[in-house]
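In structure tokens, the next block holds one chain alone, the form predicted on its own.
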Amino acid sequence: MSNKPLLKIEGLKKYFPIESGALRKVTGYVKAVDDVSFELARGEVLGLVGESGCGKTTLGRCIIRAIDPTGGAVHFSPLDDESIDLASADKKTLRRNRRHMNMVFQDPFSSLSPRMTVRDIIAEPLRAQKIPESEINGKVERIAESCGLNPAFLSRYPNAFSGGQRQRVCIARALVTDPVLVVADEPVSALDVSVQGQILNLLQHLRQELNLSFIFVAHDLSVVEHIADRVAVMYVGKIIELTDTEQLYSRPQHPYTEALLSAVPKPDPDLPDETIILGGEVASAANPPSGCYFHPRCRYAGEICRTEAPTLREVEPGHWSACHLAESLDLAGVVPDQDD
């Protein structure tokens, strides 16, 4: 396997203009993704977590150019001898590389056309890539079986399937072109808890079988723990902590991460509830506070936090944090689940 990262993201930004008045004059910007940088190795699963509205989904869509970023670079190397900047690539280059990347959407009910059979839904990316019709049927049936779908039912419409089965259809559609990168946007959050484990196990199996790399977007850290190699925590458009999953859960280096981990359900009901209740509201991406964006809600904040914006820095080998006080704080984590 090549040591060259599959993705190298540098200073990625996505700003949405705020318009007002009859002339639709731009009066400001919502900085949904603001100067994000990280790498993704081949075969790696990176969990991307944070509260609703922190920019996780926007970041995922910018990476695969489902929406155009405002600035920055997304260096994508689907082949060892090729690297392209998805952020600035023209339509022809993007079309040629679409087969190497895809997305699994959050809601399996709204992301499937009710007017198309499951066979046609899964085959649609192949037709968009001009794959000969003689090859399509076999590829569709093979990926459907890999995703736990009975090929005999491919002529049915999505309304005939349960939520878990529909998400399997979404996964099959994302994988039918043999991509190397998949952005999974909260793929289990709309499913019953009993089905979530099945889909997570399926993604794990497919990752190993096909050597896939995933960016796994989620707000539930207990889900990310079971699938991610590393975890990036986002807050108001920025990555504020990034490290190995085990390290993040046992020794967080940012107060926001500590608060998120405190809300992870504990297996023993007799254990005391130590959930950290954050005061105030999530900072506005259109008008963030000075200094550290998290300081109005942080119980450890000092004067430097209110006046100086922290940078994402390596506080110990492989562990990055955007907190002025990272080295001096002793933050509480959770004990990783030993059954996995």
Second form
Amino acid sequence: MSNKPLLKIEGLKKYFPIESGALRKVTGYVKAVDDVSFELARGEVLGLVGESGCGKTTLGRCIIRAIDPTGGAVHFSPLDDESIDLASADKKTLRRNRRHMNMVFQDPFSSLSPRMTVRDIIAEPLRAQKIPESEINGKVERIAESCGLNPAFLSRYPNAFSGGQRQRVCIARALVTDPVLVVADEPVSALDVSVQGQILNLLQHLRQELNLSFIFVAHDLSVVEHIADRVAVMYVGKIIELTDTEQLYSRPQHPYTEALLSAVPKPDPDLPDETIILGGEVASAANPPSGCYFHPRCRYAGEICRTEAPTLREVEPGHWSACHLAESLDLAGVVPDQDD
Amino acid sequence: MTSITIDSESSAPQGGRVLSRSQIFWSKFYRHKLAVVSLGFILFLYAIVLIAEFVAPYDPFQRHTDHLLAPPTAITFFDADGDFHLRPFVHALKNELNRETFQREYMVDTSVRYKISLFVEGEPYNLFGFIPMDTHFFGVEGDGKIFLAGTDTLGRDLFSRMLFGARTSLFVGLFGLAIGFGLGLFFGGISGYFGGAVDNFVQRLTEFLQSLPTLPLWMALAALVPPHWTPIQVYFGISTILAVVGWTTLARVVRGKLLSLREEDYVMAAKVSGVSEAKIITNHLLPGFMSYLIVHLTLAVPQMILGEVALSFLGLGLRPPAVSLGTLLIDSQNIQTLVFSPWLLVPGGLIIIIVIAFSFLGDGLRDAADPYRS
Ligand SMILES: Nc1ncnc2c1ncn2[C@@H]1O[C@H](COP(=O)(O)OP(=O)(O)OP(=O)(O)O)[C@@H](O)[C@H]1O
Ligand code: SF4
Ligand SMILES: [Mg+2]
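Provide the structure of the form predicted together with the partner chain, given the form predicted on its own shown above.
Okay, now the whole complex, with that chain kicking things off.
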């Protein structure tokens, strides 16, 4: 297997025009995703976290071309040899490659058609790929079983299933074509806490069994802690920190990450338990502040932060941060450094 | 395959037997008794108005000059002596002057009996316009008369006229609906599908049309119908008018449904699974609002009927001699005749029953079509 990353995202952008007045004049843009670049290795799970509205869903959808990005490139290499740019691929290329990637949605109720049986729902991606009808049933039943669904109930409609079961159906649909990449957009946040753990375990298990790569969206850090290899933190359309999960939890290099971490329940009672209350509003993607977007809420902000926008740079090997002062700050994590 | 713990939460969905969608639809629908009855009534009504020439005992324009403003004929099994007869019959009517009130009144002459028969010979007619026949479904023998709903000022049988009038009104509804449905689907469709400037234009247009008060708008449009038009031309003119005014609601519904369905996650799931646009439209978008269309259509028919009735009643729509439920009601505009001949209101009762039946049917269809949506 080559070392070529599965995904190489370069300068991905998605701007939503703001229209106003009866004539719908475009008066500005919501920069929901603004110049995002990163790589995803084969078999890797990347957690994508950030507050509501920071652009996680939009980024996930742009990557998989559920919506058309405004700019940038998404180089996708499902098979070792070829690489296609999903961001600019034409309809035909895109449809041919759809079987290599899929999506799991946040809401297991609106993501299943109430008018199709669960069997037909799971089979939909296979039919779209023109898989012979004779093979479809076997594939559907196999994946349903892997996802913990009893094949005897496949001829029912989704309304007969609970939220957790529905999410299993969504996962089965996403995996039925043997994809290599799955974008899971907050797959557990709509579920009961007791069911969340079951679904996370299922994803964890399937990931190993099927050697999947995940982009796992979550709005807080506690959900991704156990499933993600690396975590990217987003703020107002940009990735502001990206590194290994362990590294991020123990030694964050961005004040925003530190604040998010301070809200995570502490595993170690010896650590100082201080929740950093973020003052002010989340900056608006339509009208972001000057300099560092985080500066109005940052307790370390200095003069340079108001005027100059920081870029995402590698502050340590494998650790990217978009903070001017990353090297000079000593920020608190939640897990003690692994020096024992 | 590695075993996965099938936990209690995932083992069994609730619910009993597995039903197909159409089974669910019909079982839901049958539970709505009023809707079932209404459906039966509406089908029955459409069937008999199609063969109105056969069902009606008289021609709608035949004048029974001895029986002007005659009350509904009583049908009885017992004669003057209280003897029972197996075949129902009617008595003759005599027109006499009441010496106390000095009004002309109809007196029942119990000495004369006319038996009611099925399949009697009567006025010749062409069934469906081309089958020459002279058999009527029912009638009385000899020179007796039977007026189930009485007669009007010119002595025409109101029951026969109602059948022909209902035919006009029920089909004006359908024809107008087809036009309005086409317009609504088209404008709603392009509005929801293309969005942007097209959507903007259509939205302003519907808002404009909806903000116009209906009655003056009808009047203005009805004034455009040339007076020398034949009843058939007027009929289509009226339908078109009703449709042109009435498509806006449907357009809004279609647009809104398209916009909201496009946003549904399951539509996006289909898209990212590689399902083609055409399949998405036929498998996901159309079924999503098919039920809305059916319900909308059902509920729009009575509006069309009421529209025709209102226009004709005001003298803006069909004009006599054309027969419709609206023109029949013109006779009941005169309070004087109404006091002495209340049966002239019977067509109004029929209109109410038709409108209510369509409403019940629409309710039943709506409940049955989308059982999982509130
Ligand atoms: N179709 C759209 N049209 C216009 N603006 C949009 C659209 N979709 C998203 N946005 C805007 O883009 C920004 C990012 O939205 P997005 O849904 O990606 O956030 P998110 O991080 O997923 O939030 P959440 O945690 O609430 O799901 C928001 O400001 C949102 O208002
Ligand atoms: S650049 Fe400045 S304002 Fe932004 S996070 Fe770093 S310290 Fe805070
Ligand atoms: Mg989201």
